[in-house]
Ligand SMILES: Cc1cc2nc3c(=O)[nH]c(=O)nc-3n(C[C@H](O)[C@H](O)[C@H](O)COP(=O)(O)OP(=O)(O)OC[C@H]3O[C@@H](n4cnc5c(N)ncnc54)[C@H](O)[C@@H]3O)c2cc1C
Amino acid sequence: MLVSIFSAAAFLAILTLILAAALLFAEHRILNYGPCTLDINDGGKTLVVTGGSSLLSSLAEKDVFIPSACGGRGSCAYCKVRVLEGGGVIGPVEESYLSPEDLKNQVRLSCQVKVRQDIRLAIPEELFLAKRFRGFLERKRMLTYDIVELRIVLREPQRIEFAAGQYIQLESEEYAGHDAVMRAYSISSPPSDDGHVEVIIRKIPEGICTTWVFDHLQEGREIFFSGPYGDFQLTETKAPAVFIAGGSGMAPIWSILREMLQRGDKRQAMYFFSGRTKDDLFFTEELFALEKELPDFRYIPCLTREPEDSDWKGERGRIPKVLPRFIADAAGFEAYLCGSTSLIDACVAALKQAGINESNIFYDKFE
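Could the structure of this chain by itself be given in the form predicted on its own?
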């Protein structure tokens, strides 16, 4: 009787061990997907990667850098690509960031797509030009009380090719319990200065990356970023241009204007910059000097909260109210806007009212 009971207990123990081993083996097989092929743009580029990681990180490992501000956490929706086959089911986190138009066009968040089989996808050709750069911070200078300029010397690669108006993805470091993140910042330096990159950053209260930049990043430190990205840039036409920006939205406009000067671009151009008080203005002397170097350029800073008893003799009020005094008829103009959503939406409405063709309005919103 004791032998029978012992034998039954031993049998159950052995069976449990066998089942556990089988489950571990099955789990290993599930997680070990082996090599998977990424077919990009119908064979334009083919990559073989190890399965199991996200599509975003798998592409990055092969030096194809998709913009992502949240580091692959599924909270920024920047890393959209078209996944034509093999992307698997759409989860609830991803679905909340996809519009009906996205779903119709098979657009996915690459950080939420797991590589478990061969995938066929489509991405813009220009993303193949993006690279990861290593450099060091040559200069960090305050432009206003809450805006800083970084000048980065490139080390590897030592040169960058970009169009005025494009942006990079700056990588922060871990600090004070905060994970490393990536954030998008427009390039403010001109394309001719291809051994450096300058960016203009406004401090965001409790912003992970901006706090790192303002409070922890020191001159001489090693720094990493990827890019260039984006299609916000001056067209090849000679149409008169109106530029509008606020705060750090100055960055791409400053790059474009300096390139215009270097190319001898003589098109008519006006630049409206929005600030609350004189303390929000920067590059003021340089921009007024540009009026003498570009024969048909005018700089128009507009202040919304400057004290009435100050010595300010420039424009007061919001740009949509000021703009009609300078451009009564905007038909034939092109407009380039960079800044907050509220600024851009209000100025776009004013430009339309002034007669500009909507197809000639280009903007880069800071969400």
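Taking the form predicted on its own as the starting point, write out the structure of the form predicted together with the named molecule.
All you get below is the one chain by itself.
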């Protein structure tokens, strides 16, 4: 009796093992972890990749870099592409980032689409221009107590072509149990300095990439990034411009202003920069010097928490309060904003109230 119970149990165990192996094999076949074809822009580019990874990383492996501010975690919604066939079902994480318009246009988050079969997709042609770069950190200097500037010399490729206002994706390294991640940083150097890339980074407490930058990254170290990405850039019009930034939101504006100087751009421009106290200001001398170098430029730093008894003679208060004193009627202006969501949302509301056309407001939110 005991023997037959034992052999029945053994038989069941063996059967379970065989079934599990068969399932694994079937899954491997069904999910097609073999070669899959990615047909981009109706045959414009055809890539053969090994199935099993996300569409975002499969494309990156073949040097097609889709911007992703969160590094593929499904939390920034930057990596949208049109998936026309073979994208599989949309999961709940992804669905929350897709508007009815996106769904109608077959837009998907490429980080959430798994490559399990041949896929037909459409991406903007300019993304083919993004490359992966290898460089080394020539200079790391603190600009304020929580903001650092990195100057990277390019090694491979040795030149970068970008528009002032665009951003790169910096790759951090593994440290203290954290995986390597990719994060978006706007380029602060001007496009003419095409053998270098400068970025300005604010420390985020407990932030994976910023902690690596502040605490682990040293001058002379090899650095990898991809780019350029983004469409935040000055238009070709002559419309007066209002620039607004806070903290490291300075980066793309600093690149745009330096390019305006080099191009001899004559448009009227005002730059409102938000800080809590004087300790949050940087590039102050350079920006006031620009008032003399550009024909019609004003720099207006605004401090929200500078002690009353300090020697500060500049503007006090939040930008939405200060702005109407400088621009009573913003109709005809273009606005370029960079920094935290709260700063941008408050300033966009103030700009609209001052009469600016919504289609003339451009911004990059850093969160």
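Heads up, when I say rigid core I mean the largest set of C-alphas that superpose within 1.5 Å between the two forms. Bear in mind that the values here come from a model prediction, so they are computed numbers and not experimental data. Positions refer to the first chain, counted from 1.
- Superposition of the core reveals a Cα shift of less than 2 Å for T341 between these two forms.
- Residue displacement note: S310 has its CA displaced by under 2 Å between these two forms (rigid core superposed).
- D102 is among the residues whose C-alpha shifts by 2 Å or more between these two forms once the rigid core is aligned.
- Note on G52: its Cα is shifted 2.8 Å between these two forms, core used for superposition.
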